[in-house]
Amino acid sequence: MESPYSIAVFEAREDEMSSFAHAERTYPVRLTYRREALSLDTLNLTAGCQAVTTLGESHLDAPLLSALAEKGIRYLSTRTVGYNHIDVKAAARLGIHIAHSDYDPGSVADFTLMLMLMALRHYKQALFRGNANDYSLAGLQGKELRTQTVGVVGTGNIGRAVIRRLSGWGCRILACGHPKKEVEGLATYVSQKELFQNSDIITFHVPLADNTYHLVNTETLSWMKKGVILINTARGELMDTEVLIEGIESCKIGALGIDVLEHETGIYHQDLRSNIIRNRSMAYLRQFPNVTMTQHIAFYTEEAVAGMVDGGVRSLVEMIEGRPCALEILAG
């Protein structure tokens, strides 16, 4: 066997540890494990590395990617699904061959019907109530999924199963992105207005990027219905987190259910008991009775983190070996 190839992984969790094992089993990798994330200040940690793997809180903007070039990296993956930390232009400018990873979708997916139904049979209220003894039925009385007509905001891989968990429920399905023939008879396309405007509830499964920052903004929020149900498993910024403030205020929002939120880096996946924490809008969004807030988990399953994890180490043997690699992100 040749000498395996020397990658060092950053932002290392304690739940990755069975999998990377599983990995240096099956590929030919010699993996090097940093709990920091990967910056200029923790640079000097990939000496003697042909590759580095991350996950999200290592912001790869040109001076690091420029930095990571001068040692010699041309190879490096997150293990995220999303790579609006990386600054892509600029690793393909410096010749830095960049993946992304993958897993099943049925983790956000599963995640997203129960914040849907969170948010139709009120059970945040109920929860607070039970735990002050308060078992009370006014106010609680909710509504049933059959009867709603949902709106998906993009048919990727989330997207459909998404749709496809809801045909189940027996639910009107809208739809808006690219189309895809495994929608055809399951929901139906219409324009993104024309889904603001009949949707009871509005589920994102889009990207981040500049055509879909902020896609909740004043003027989307005053094509929906008054008391739409917003949910939101994909990336934060998709929302004006404001915005949705001034929405839930009006009651123009009825629940929200969002597993992330602007401005999340440095808050969510840590633990802060002891800190205190500047993020006034998300102190101020969290308490309201019908907004359900989760950090940033609809992914986490064992078998989501296990493909996480494999697809950013196969990403990287295939980049290094030349091989075709369906997960690298090519500038557009």
Ligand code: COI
Contents of the next structure:
Amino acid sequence: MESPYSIAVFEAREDEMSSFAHAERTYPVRLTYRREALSLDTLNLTAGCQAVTTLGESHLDAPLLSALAEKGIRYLSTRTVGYNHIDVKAAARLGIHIAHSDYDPGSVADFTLMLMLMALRHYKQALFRGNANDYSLAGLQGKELRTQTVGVVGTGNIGRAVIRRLSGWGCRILACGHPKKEVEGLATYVSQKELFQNSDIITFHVPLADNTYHLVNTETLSWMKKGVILINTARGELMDTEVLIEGIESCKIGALGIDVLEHETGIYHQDLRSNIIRNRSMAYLRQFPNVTMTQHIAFYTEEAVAGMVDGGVRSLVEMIEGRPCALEILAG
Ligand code: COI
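Show the form predicted in complex with ligand COI, please, because up to now only the form predicted on its own has appeared in this conversation.
Let's see the whole complex now, leading with the same chain.
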């Protein structure tokens, strides 16, 4: 057998190990594991490797990519679907091939539906009250999903998986984004402004990019219905957090279900019980009765983690061997 491709795995987590062991049995690879994120400080841990895989905490900006290129690393994969932590243009300039992952969108889509239902049924309050032996009904009357108009912003893999699920609940579904055949008959495509104006619930499934940064801002919030429910399982930066706070305080926003938050890096996925956390907006938002915040776990299922690892290793092998790689990100 040819000598295996040597790959440095950064941000390796315990729960990924059985999937990595499976990948080592499936592909011609030798993996070395690092808990750390890849940075200029940990760069030397790539010694002897020809490719690297990371998660989203490794900020692959131009200086880091150029240092990787100097070390002869030409192949990099992120085990995440989103790749806003990578300077794709700099990578292309440096001749580094980049791929992202394609785990099943079901994990995030299921979680999105859960956040919608939790918001509609005031579940955060019901849970808190039950824990304090308060079994009163006042303030807990909800609404049924079938009576709602749900706007789905973005009809990529995750947006479409959300639409498929919603179609079983009998609600009216609006969508915006590049029209996809599969969406026909399930949702009606409208402009983004019309979607904002006419939806009772709006859920966001677009990548973070220059044109999606602060998609929810003072102006776009003003187009929305009073009492709108906003769901974000994509990226925190899609929403201006200060505008969210003002929206909750003025009751323009009826409820928020957010799995992601601006400046979550270094906080989410860490145990900080004994630490001082410097994110005032996070603490302030969390205390509202109609705001449900989770710590970027929508993706986190056994099935998704297996897919992340498989995609992260398979794409590297395909790119190293010069084979077509559906997961390769092409700058442009
Ligand atoms: C992604 O796959 O893009 C995610 O958001 C999950 C990741 C942060 C582990």
